[in-house]
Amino acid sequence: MKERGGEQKKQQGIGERFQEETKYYPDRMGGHFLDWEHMPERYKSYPNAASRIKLPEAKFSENADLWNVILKRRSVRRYAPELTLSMDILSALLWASQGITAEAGDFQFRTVPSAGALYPIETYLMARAVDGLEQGIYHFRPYAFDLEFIKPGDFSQSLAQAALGQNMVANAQVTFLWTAIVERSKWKYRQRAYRYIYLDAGHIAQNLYLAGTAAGLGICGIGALYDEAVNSLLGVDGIEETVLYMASAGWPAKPGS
């Protein structure tokens, strides 16, 4: 006997089961209604943050040609650790990856698409060498366009180890860390939401790649990581909010250095 969607299941792995069990079928689409009274909060804040740093207005290079940026985009894994990143450039990277571009009623739209405009992805930073920022972990608030300082210290080596020993993280000027608050998407899409949160993270990372390339930076997306080590560092539970992806960002090392 064959089951819908493929051959009879024979000890399928979790990946195959996930793919099969989150498929859409016309006769399975009904029976779910949006509970507007219990819609999850669209934004996260840390009321007890040590400080909040307002970001400068994002500025962009007028000489950056989109097609040339796409052509030049590469994953860069070697950085010049002695250099620092300016707040102006960091501001441009954050705006490009998660900035608000328009509003419609109570909803805000961003530089990247999101399933249902629900934006479940949260952005954190490990700032190692950013002018004007103390070393530590920061949380980005798109609607306020600021950073919440939530954990002081240089965690770049810890993050490198959490990234399966990829030492580029230890040398990057800043590392972006993306989590998902899963219920923001599950509220509407139920189990299908787990597909969408990864798509959303990919959209964000690509914008970071392009903005970083336009600014002369090197970017490298990192999917290989010890989830619970990063979740613990950020202080999230790994279930309601969990890390998905990270990216190192910094000034490329000179050839031969």
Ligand SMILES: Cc1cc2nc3c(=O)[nH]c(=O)nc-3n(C[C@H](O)[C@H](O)[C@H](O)COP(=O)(O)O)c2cc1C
Given for the second form:
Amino acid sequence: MKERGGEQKKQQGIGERFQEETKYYPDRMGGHFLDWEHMPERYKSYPNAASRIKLPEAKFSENADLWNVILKRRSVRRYAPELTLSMDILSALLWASQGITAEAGDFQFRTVPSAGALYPIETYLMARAVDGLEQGIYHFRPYAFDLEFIKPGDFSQSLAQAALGQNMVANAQVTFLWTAIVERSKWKYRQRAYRYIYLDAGHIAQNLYLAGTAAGLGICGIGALYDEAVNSLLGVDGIEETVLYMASAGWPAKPGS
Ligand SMILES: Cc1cc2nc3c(=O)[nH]c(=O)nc-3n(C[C@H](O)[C@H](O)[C@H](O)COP(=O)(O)O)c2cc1C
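Now show the form predicted in complex with the named molecule, given that the preceding structure was the form predicted alone.
To see the whole picture, the full complex is given below, headed by that same chain.
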């Protein structure tokens, strides 16, 4: 950036510093020691969850052609609030975004890629109108393929407020909330982990977009959110585990309605 007096000066905002200090350079790589004894837990679970709901096996729309789905994918922000979402479709969305598709020894691989196969992202749902689900906040466990009910209540308005007042969250049948348990990735990648957690979240969201489009739903990614309001709704500390991204999912409103 040109400074007054014509002097070229590097920008010093947090973003530029972050980008610079997390770059890999051939001469700055250091040793790569992995402390296997202290590898963080790969899965989170809530022992005190009010209940656990086993998800039905994910079924797929057989006539959803990938190229057509990619062509049709759009962010949809207007939903028909009176409709409900079936557990079958919810199950397919969760599977597409975080389902386990292969095992190799101790490792499980998922529908989405993840740096180092470390899967730092946790999925929560704010269920507003899902058949068979009481309204509230749920935590998804990929290996058990179930939902842990962690907070009852209708949070559609408060979560919409936490998304800077974006009304789509109040009308969506369900909103996905993605946090990162940073240490899972930091254990291996140190500060560069802060790049990878966002990349992981992007992959997950794109699979949700595509699966939602295939099912006829409207999805909208949401990066504009008051972080601490969402963290506190989920009961996470914002440091060890922190929200990164959300996405609303709902039946599109009829044009002109
Ligand atoms: C990281 C990210 C954050 C986003 N945050 C929001 C958001 O907070 N609110 C919103 O209405 N759309 C949000 N979007 C959706 C974009 O506005 C949308 O993808 C863009 O306008 C292109 O339109 P399309 O998705 O229909 O192709 C976000 C998308 C991404 C990838």
